[in-house]
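In the form predicted alone, a lone chain appears below as structure tokens.
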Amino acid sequence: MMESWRWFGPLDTISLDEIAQTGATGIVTALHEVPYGEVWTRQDIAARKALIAEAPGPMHWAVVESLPIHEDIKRGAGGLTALFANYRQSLANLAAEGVTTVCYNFMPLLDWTRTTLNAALPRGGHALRFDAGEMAYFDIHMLARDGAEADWSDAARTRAEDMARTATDADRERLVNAIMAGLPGAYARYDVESLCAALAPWAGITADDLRAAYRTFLQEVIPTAEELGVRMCVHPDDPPRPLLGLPRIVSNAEDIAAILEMVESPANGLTLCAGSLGANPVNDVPAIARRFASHIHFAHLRNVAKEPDGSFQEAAHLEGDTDMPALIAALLDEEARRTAQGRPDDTIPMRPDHGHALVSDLTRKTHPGYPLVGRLRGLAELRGVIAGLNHGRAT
């Protein structure tokens, strides 16, 4: 498997000379500071490119995260052909600087989604989490959305009443801040006055909804990919679940399977989140690698620690709910099977996703969720689980 790390480019306090210490040689990154919907140019396609390569390594752009739907495609309003078309221009200007995996999400509105980002571990350090009772009080008590509370569990409600009463200011300004960190690059965060009239376009939508505005861009866009040569992986959501009213259709093994289906090509794929789909507990995350080995473009590879109530807590890479080596056996026998196959995609790239923040990533400002301690520690974790495998294939 590639070993490869995420790079907010310009964007990211820590510096690609860092990365080139972990030993990862695979580039994942994106041009963040591009308005969604505008065309990416090869000219900045090109200066990205150079930047990477001119660090030690050698490194290079291995996979693009994400090249991002602009809204209006994901509700299917609006005059789309121009979005449609430079959607399209950008995948070519990509191909043309030779970056031809590109991950990306359907998630409407929001990308990941946490309630706070500085949980305690017991041994020290911190971790990313998702509280349903938090995110229930944030839905029902500072949103006020109508019927928000049909989407709660009792246990979530109950608890989102005991912070009405005792909540101050400042916890609310936690919430709303780690809420909207999930936003990727210099996106621009929501307060909830804003976040409100995002919603307010989405009003009536339903997941069938969604699933049709997904089937009119896959068969505006993979047809163009497959013909560039570029491998478009969805990204599943996270949460794996409706959130804030809005609906999620890349949450189980059904959901890529009707995926995957709408427009059967090479360029129509998966990336393989870990933790994503580790968070819905009807996932069996091992069991779906094998099922949908072949469409897998690119893996994220992380643990999470699921709760009754809907809740979640990012784990380390090898312990939470999923069996991580299993998981990377799934990998690495598709890989095998793609080399006798002689596919030239038969390397899947990986990243260690969402680690810990430890030692001294706890006085240093990076991207929640992506520190350098952390998910150094994830991927040598993560190296070890592969070469003891394939030492066991060899013997």
Given for the second form:
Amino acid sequence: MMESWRWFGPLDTISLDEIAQTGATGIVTALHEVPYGEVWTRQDIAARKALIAEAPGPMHWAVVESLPIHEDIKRGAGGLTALFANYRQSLANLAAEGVTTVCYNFMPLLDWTRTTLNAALPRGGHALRFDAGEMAYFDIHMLARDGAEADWSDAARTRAEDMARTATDADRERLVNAIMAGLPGAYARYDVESLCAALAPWAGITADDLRAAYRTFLQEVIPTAEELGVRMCVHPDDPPRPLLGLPRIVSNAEDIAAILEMVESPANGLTLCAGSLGANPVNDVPAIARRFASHIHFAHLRNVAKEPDGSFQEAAHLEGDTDMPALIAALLDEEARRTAQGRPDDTIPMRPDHGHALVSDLTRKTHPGYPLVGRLRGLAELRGVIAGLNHGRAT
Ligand code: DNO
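Starting from the form predicted alone, produce the coordinates for the form predicted in complex with D-mannose.
Every chain and every other molecule in the complex is listed next, the one we just looked at coming first.
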């Protein structure tokens, strides 16, 4: 498997020189500064590629994460012709520069969502955490969204009631900041008021409506991607459940099967994100990897520990609820199958997704979830599993 590493571009406080020292060869990045819906020009793509090539290496731009989809496409609203044309043009420009694996998501408005960015770990260090009670408090009491109560378990609602009595302004500010932290790059963050305004146009939009919009997107984009040799790979919902009344349709095996059937093509693929899928108790992540193996173009390897009320906390890469060696074995089997079919270069780039904030991470400002030492620990552990499994195969 190709070892890759997410780099948020020149504004990332972790430099390419540092990333080179991790041993990763594939860089996962995006032109985060380009607003959603606008074309990524060939010139800008080439410039980003050149930055990566100049760093110690060899390293190359292996995966785009993400080429974002404009909200109007997700809502199926308004004249979308220009937006689809722009998306196809960005794919063509990426392909012309040899960048052909493109990750994206179809989550309305929000991206990955947590309620705490620095949950204390027993041995020191911090983890990202999704606390169902805190999210319920945000939804029911801060946003005061119609129908919010019905979306939460009794346990989460009880905790939300407790918080309504005790939370301070500082607690509320921390919660909003944590919830917004998943939006990558330089995009606008919402406060409570602007989030309510952004949610309004989504009122009444069902999972089926979102699926119809998704089908249109795939029909518009996948044939071009296939012609260009680009492999699109959808990132699952994180967490894999509807949130704030917004439908989510990439949350489990049935969702994935439906999406892959909408437009059947090798270009219509999946980012196997172990952490996102693993946060839902119905998902057996190694089984999902085996079922959809031929469509996996990119893997995010991380782990979560789930709790009965729907909360979860990010675990060390080899701890938590997903059997990571079993998952990696599934991915290595798929790579072996591709090699046997004469496609030895068709490897699955993987990156250590997220990481605990450890040691010097605790005093260094980086993207939430993307510290240097914690991810380096994750990569080293995953590398060890891969080496062990490969050794087993060779003998
Ligand atoms: C979180 C990431 C996601 C991912 C996007 C892909 O750490 O895995 O933000 O980049 O959802 O579009």
